[in-house]
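Take a look at this single chain in structure tokens; it is the form predicted on its own.
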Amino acid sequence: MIEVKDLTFTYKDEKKPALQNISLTVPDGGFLGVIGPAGAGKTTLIRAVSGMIPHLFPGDFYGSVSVNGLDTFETSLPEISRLVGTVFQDVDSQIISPMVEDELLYGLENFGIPREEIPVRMEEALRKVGIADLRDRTIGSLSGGQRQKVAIASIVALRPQVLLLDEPTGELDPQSSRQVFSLLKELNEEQGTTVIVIEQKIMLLCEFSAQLAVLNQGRIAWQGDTRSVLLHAEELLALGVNCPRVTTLSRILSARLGEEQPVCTRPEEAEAMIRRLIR
């Protein structure tokens, strides 16, 4: 499980507390979605949980980040990295070796892997990500959305408790989009992972997550079950923040009927919505 509690930080040099009083709690097998406009904070949490702050990022900490009971300030940035896989924005600042092969490889024999288990982790990574074409190749070959299913495939190939990931398809087209977050689910429900992720597309993390956290200005404005969140669909859009199309239209559609309906966040479930007020 995964506690925040009244968590506020500065970095070094900075002014503005980047995060303020954060609490928040992740189940064990939980699955959430941070969503926020530019500056709210949702890096610096994806930071905070991995132990990057405050063991990379020097500044003022204050409250508490624990990570299935180790207290992330006390515990060394190996040790919790043994339990927490991250995927960062900037991808290529992650990528360290110049082949496919051999940057899945550093991470499986630094953390010990067995070596006849090896080859099963990479095959089995390199395949769920859709990669494995690209076993071969050179990093510097890649385009900028392959090099981002390499680093999502060198974390999941580690096989942590907990993966956090900040906005990983950001360099990718809809079907890859949908291909990672439909393993982000697969490894959520069949492994137990815990997955906390950061992401613009909205309505893909609407369909995937069970829970939204919405920051902004470093604060939690809203937390909770999707569904529930999304309810404040106006306010959101005043932080600049898009809800999903069919969100929308369920809204609409509540306050020009005077009827209560139901939250959409998939095509399906506004289609049989339609279907039900029209006959």
Second form
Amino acid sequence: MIEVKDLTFTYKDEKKPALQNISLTVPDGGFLGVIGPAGAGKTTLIRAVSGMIPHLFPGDFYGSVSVNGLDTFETSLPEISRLVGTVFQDVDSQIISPMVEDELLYGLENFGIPREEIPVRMEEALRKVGIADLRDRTIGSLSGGQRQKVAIASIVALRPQVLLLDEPTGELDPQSSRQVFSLLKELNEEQGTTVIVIEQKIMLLCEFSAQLAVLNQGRIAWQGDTRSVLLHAEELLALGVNCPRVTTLSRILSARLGEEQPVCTRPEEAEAMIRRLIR
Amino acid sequence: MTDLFRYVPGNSVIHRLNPVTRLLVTIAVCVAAFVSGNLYYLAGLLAVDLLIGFIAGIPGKTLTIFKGLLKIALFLFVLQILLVRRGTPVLWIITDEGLLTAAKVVLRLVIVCMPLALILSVTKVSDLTNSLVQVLHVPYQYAFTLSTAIRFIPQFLEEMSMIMEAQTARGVAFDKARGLKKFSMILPLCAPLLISSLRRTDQTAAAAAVRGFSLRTRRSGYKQYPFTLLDLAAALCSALLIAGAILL
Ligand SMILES: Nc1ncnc2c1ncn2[C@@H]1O[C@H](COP(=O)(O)OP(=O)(O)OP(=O)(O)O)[C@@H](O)[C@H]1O
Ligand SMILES: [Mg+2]
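Switching conditions: you have the form predicted on its own, so give me the form predicted together with the partner chain.
Now the complete complex, all chains and molecules, led by this one.
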């Protein structure tokens, strides 16, 4: 379980806190989507959960963050890192090695994964992310999207209990983006991995994440299960967060018909709703 | 340029040598080149260089590097024969001793540069750094610095050309300028590039830290680098090269 309690964090030499009074809970095996405008503090939140704040980024830290019972302030970074895997927003600075294979090996070697298990985990991660053919390539010869997949695979190979992803589909085409989210769903459902993912494509969040948190100017504007957050479509739009068209449709219908309709997040649900209403 | 250092996969004798042995051979050739004053022996060492390239299965690349070095060598050769004043004149201001020294300097330059370039193109950086850590007990921090530096070279060049393209689109004529002029045009671009790569270094350090950088020990490496009979043979050859240089 991830528990953030009343967290306020100000980067060193900054005046304004990047996060203010953040409280949120993600249960074991939960799936939280985070969305919000640029500079809202999304990356900062991920840094706090991964322990990079306060261990690598100095600043004023109030409140507490605990991951599976470990207080990030008191636990050493390597210890937290055994539980938490992080995919960075800037893929290019995340990738350390000159070759794909070494990038996957890096974490596995450091955390002392048994020798015989390493090739199994590597192959599995490469296959799941769909880049088995890139194994022997140099990083320099890959496209942005391919590099992003390498970064994801290198973290998936570590099989962390908690998986944090900072805009993992930024460089990906729509099909690969869905593929990444399907993988997150698979890990979440089959291995009970707790997932927190920052994502700008609201459609993907609606479809895959159970919980949604909307950040704005360092504060949580809304949080809760995805459907209930989507009820605030108009206010969300004011923050630059677009709701999917199906959600807008169900909202308009609720208003026009004067009776509350369930919030739809998928086209199939909207279809079912319309059929029901016509009848 | 980037292509010159790109890793060429293969299964040649050189590929099968322990990376540390490859480094040893390189160093042996260099030492032999500096110890030996015998022109014929130096020519022989040059042949050894070429042989290494051919055995490694990269004859094309070997010749490219060789030709590139020859150009620099020619320039140095002319400079040397004009500068050396000792000995008896052969032609105009050129002396016999000048010719001899020039030949040696140039040969040494080519001999020393070649194996380094060749070995780097048949050795993965990670294999080199991992084996340095495992076999020679080089502290991991240094190995890490080396391999990340190499990791970021292509990216640095890519960003450089991106900035130059952006500047060209704004009317800066990089392509027309040459030599010092071009250099003075590129120099101001280095500052923003350096700042952005410094910021990135911070991020990369963080990325390494959350993947257990501090837990890594000498024995963490998955790949092992055992020494074989092949390495023994290569080491013997290296010793012979140096011995020959001393004796002849
Ligand atoms: N390393 C840092 N040092 C100082 N201030 C920082 C640092 N990183 C972020 N900030 C500041 O903290 C605030 C929140 O930034 P953060 O990167 O968390 O936003 P974000 O929601 O991830 O934005 P984006 O969508 O652009 O990635 C911003 O005002 C930013 O300038
Ligand atoms: Mg961010």
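By rigid core we mean the largest C-alpha set that fits within 1.5 Å across both forms. Positions refer to the first chain, counted from 1. These numbers come from a predicted model, not from an experiment.
> By the 2 angstroms cut-off, has the C-alpha of residue 259 moved between these two forms once the rigid core is superposed?
For residue 259, whose C-alpha is compared between these two forms after core superposition, the shift is 2 Å or more.
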